[in-house]
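What follows is a single chain, given as structure tokens, in the form predicted alone.
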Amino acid sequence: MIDPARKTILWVIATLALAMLPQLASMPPALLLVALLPLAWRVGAEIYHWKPLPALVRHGATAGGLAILYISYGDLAGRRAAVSLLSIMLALKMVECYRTRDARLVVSFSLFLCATQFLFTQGIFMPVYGGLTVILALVTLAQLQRSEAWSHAGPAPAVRASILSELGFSTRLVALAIPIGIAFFILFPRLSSPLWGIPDTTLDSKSGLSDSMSPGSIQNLFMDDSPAFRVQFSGNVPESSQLYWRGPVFWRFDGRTWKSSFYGRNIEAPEVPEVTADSWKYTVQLEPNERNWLFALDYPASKPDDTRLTMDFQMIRDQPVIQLTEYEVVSNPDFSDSPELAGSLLPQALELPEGSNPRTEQMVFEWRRQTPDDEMFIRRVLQHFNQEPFHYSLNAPYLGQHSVDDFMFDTRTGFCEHYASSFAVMMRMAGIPSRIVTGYQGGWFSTLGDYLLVRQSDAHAWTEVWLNGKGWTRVDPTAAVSPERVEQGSLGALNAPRHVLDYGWLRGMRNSVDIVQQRWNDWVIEYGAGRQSRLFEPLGLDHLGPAGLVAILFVVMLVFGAMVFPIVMRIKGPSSSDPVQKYWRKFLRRLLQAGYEARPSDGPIEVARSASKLLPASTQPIHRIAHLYSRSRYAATPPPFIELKQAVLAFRPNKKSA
């Protein structure tokens, strides 16, 4: 059994472990082991009374942890690496944490570690995580304070407080701070960007579309159900077959990987679509993805001020999306993109590596000789995908050097990028300009929240071909193999679940509760200077400056403080009264009932001497109780508390006793 005097360090370990929890979930396996081993060792040391580790071992563990950290991240410049460094150092600190000062330092830095997790996500569960960490830290600090207060007299005496009462007391303290926190959140003057904005630092790897496409790149996203963005339409929602959310556009193909071109990234659109009566107007709430592009339906007729519209109609920002970003777009689906293709772009749209995919090239040569018309040739290729035994599947086999040959003649199984890539290559072999567009297709419409939810699993790739007189035209070869992919969404296209918990009713439930996250984004994450101003419009205070907001905040704090102060004075701690003192007072009350009143300045010996004169029949129990109390208070080895308790409970001064 653990010595009660040593349980405090377990509270410290629990606080640090809770603060580290989100960071542990993102650590590489080797680094995760470095973070957990010191905590596990310290728990064992407290239970089995192990001796502290030698200094040489501690220094070696520190050096090894830093080396593994550097190998895992490559450098220490990123946010994730910096926070992992803090986590590792705090974990290693527990190995040598044998003083109250060190323990208090670990708890304080655990609160800081908790705050750093808001740099990575500000989801609705983060305040719960933060609140639990603060509550546990308050309990731990109270335990440390109690131990330090008794350090001069040996171990602190046992108290009546249970774990629930300790947690309950800290929870009440945090609850009292919540109204003031809300007042600060609403009234504190905002900058032009939301308060929750993340500084522009070295970026971490995020899930989402990449700046290149190769077999399996989009397929990997299919297992990720995290939200990519949400869309609210002003008016009718387009049909699912029209929901192609345009992202990166790729022109260059090296035989396996598609990449963007210089023109596609840097040349602005020569013509911007017009806004017509049939244009779609909508607002996109984009989750952080640490990429530079925004998503829109074809074709963007308007764009945010800090965004460029490129010649292939990508919307690209100068700065990556590192915080929740909301923007408005108008799209014109009837726009004709490049009816005449510029001469500088034609070679890029037809370029293929020499000597690649000879079997496909031979087949295309025969088909092209038989079908010289471009549109008829396109239909023939799509018909081939539809009638031959091609399969839409997550379990696509590995493709070799001639990836299109392997796919078209051998495996015939793949995801959207396999079909889009093969189709685009076949078009180029036939002399039809083509390019790859990646983005998202479809989404789930929330009737309750009146918005469209697009998840990472909705990632998609399709092809655009250039037709004389029509310009760039979207062709989705995946739809020829699996029409359900476009009609029912990405998850409706598969016959089997992706994993053991991939049930339709669970997905529906998850989509339905997303409205909570959407409202959190609207009311909390996106609460900036503009929304703060609009909040006070009904009161006619929308033109308040920072000084006015601070004045209102000050008044709110005064009013709330006046209301809460009486409540605070009534809050009792977690039953932290000294049980020895409690039963001594009980003894004094029984003496008072018998006619003896002790003075506040009297010690236990004076009380026993004076009470014995007044109650001679109770001399022996009076002196025994005084002796037990004195030893419990001042002796190096106090007697068992139960002896004092039983003696006081058995004391009856109004009865005849020897």
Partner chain sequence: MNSTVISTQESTGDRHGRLLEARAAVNAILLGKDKQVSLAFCCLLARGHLLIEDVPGVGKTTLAHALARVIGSDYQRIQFTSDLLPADILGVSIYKREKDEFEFHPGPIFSQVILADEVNRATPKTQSALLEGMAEGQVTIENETHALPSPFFVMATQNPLDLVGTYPLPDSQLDRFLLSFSLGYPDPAAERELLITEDRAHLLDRTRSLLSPDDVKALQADCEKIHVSENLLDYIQALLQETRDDRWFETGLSPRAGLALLRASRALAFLDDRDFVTPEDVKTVFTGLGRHRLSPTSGFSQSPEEQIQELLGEVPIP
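Rigid core here is just the name for the largest C-alpha set that superposes within 1.5 Å across the two forms. Positions refer to the first chain, counted from 1. Keep in mind that this is a model prediction, so the values were computed, not measured. What changes on going to the form predicted together with its partner chain:
Once both forms are fitted on their rigid core, the CA atom of residue 448 lies less than 2 Å apart between the two forms. With the core held fixed, residue 379 shows a CA shift below 2 Å between the two forms. Once both forms are fitted on their rigid core, the CA atom of residue 291 lies less than 2 Å apart between the two forms.
Switch over from the form predicted alone to the form predicted together with its partner chain, please.
Just this one chain is shown here; partners and other molecules are left out.
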């Protein structure tokens, strides 16, 4: 059994563990051991009364932990490494934590560790988790305060407040801090760029479209329900079949994999579409994906800063998107891209690897002879997809070196990238310039939040062919096989669930709940210098500058402090669990509200005597409660508790009738 006074150390361990938990998830396994072993040892030491470890072992463990950390991360400079260093040092501290002072230190640093989480994720659940950690830490600190020194010290205090009341106390403290936090959040001067933006791209790779496409790459994304971005339209909203979110564009094909071209990435668009009345205006909130592409509908007429618009209308940012990014775009759907194709681009749009996919080449050659017209030929190929037994399915079989041959003649089952790729190859074989566009198609429209949610599972690939006079024209071969893909979205097109937990209602619920995340992003994460000054615009305070904001903050804090001070004074530490005491305190609080303040040195009957002078109308109930309490607390045979409880609950001091 554990001595009750020693339980405090278990609280310390619990606090540290809770603060460390989010870090553990991303730690290398070897480090995980370093972080958890000391905690496990300490718990064991408390239960089985093990002796403290000798200094040599402790120092050795520390050196070993540092070595493992260095080996795991290569250096100690990055965010991850630094936070891991803090975690394992705190864990190792538990091995030699035998004094209250040390325990306080661990708890305080646990709070710091908890705050470091915001360097990695700023999701909506982090503040909640952080709040829980803070509450636990406060309870632990209270416990430490109660039993100074748990291991070598004297007896535990006679009256221990119940954990519940201490929890309540800590929660009240945190609740009181929330308005202060909000005031700081709103008023603290914001920097236009973050203080630390050093990308740590080696870890935590996010899923998203990549800079190449091979069979199966989009299919993997399809399994991922995490949001890719959210869009808010102002004005016209496009039809579902027009929601082609343009991302990476690929020109080069090696028989299996599509890659972007040097030109495509580096040459800027020669001509930018005009903004017309029919253009779509919208704001995109892009989740971090650690890639450089920004997504827009065809064809972006304006671009955000720090972004290039390439000649194939990819929007490429200089810096990868490592945090939630918001940008505004205008798209003009009626623009025609390159009615004249530059001569240098033609070979690239027709290039095919030598001798690949011979069977398809044979077939295309045959068809092309029969239908020389480009548009007729395109229709013929689409008809082929539509009428032959092609399937739109997740379970696409593996394709070999001649991927298009395998797909066209043998498997005939595939996902959007299979269709787009085969189609583009066939076009090139027929001499029609073509390229692959990847991005997202569709999205889920939240009527509640009035925004469009695009998930990773909406990832899509389609084809663009160049027609003389019309320019680059979008052709979506997947739509020929499965029109539902475009009309109902990627998930609507599949009959089978993707995995065991994939139910329609669950997806629906997730979609509906996304609004919370969207609002969080909108109001909290994206709250920067710009929003801050916009917020103060109606008050005419938008030109305040940092000093002015701090001044307002100061005033707000003073006002808040003045308002809250009486409440704080009334919060009297965690109470002991005695219900008689609890109701007596409740009674004293009610007297206080009525204007009578009892001194702690007054006995119950004295309180009653002087309180009834102030509240003559309530003399009788006051005396009754005081006598009940006095008897409950001091007599050998207390009266039934319920009498006191009811008397206190029924007590409503009324000053006016006095």
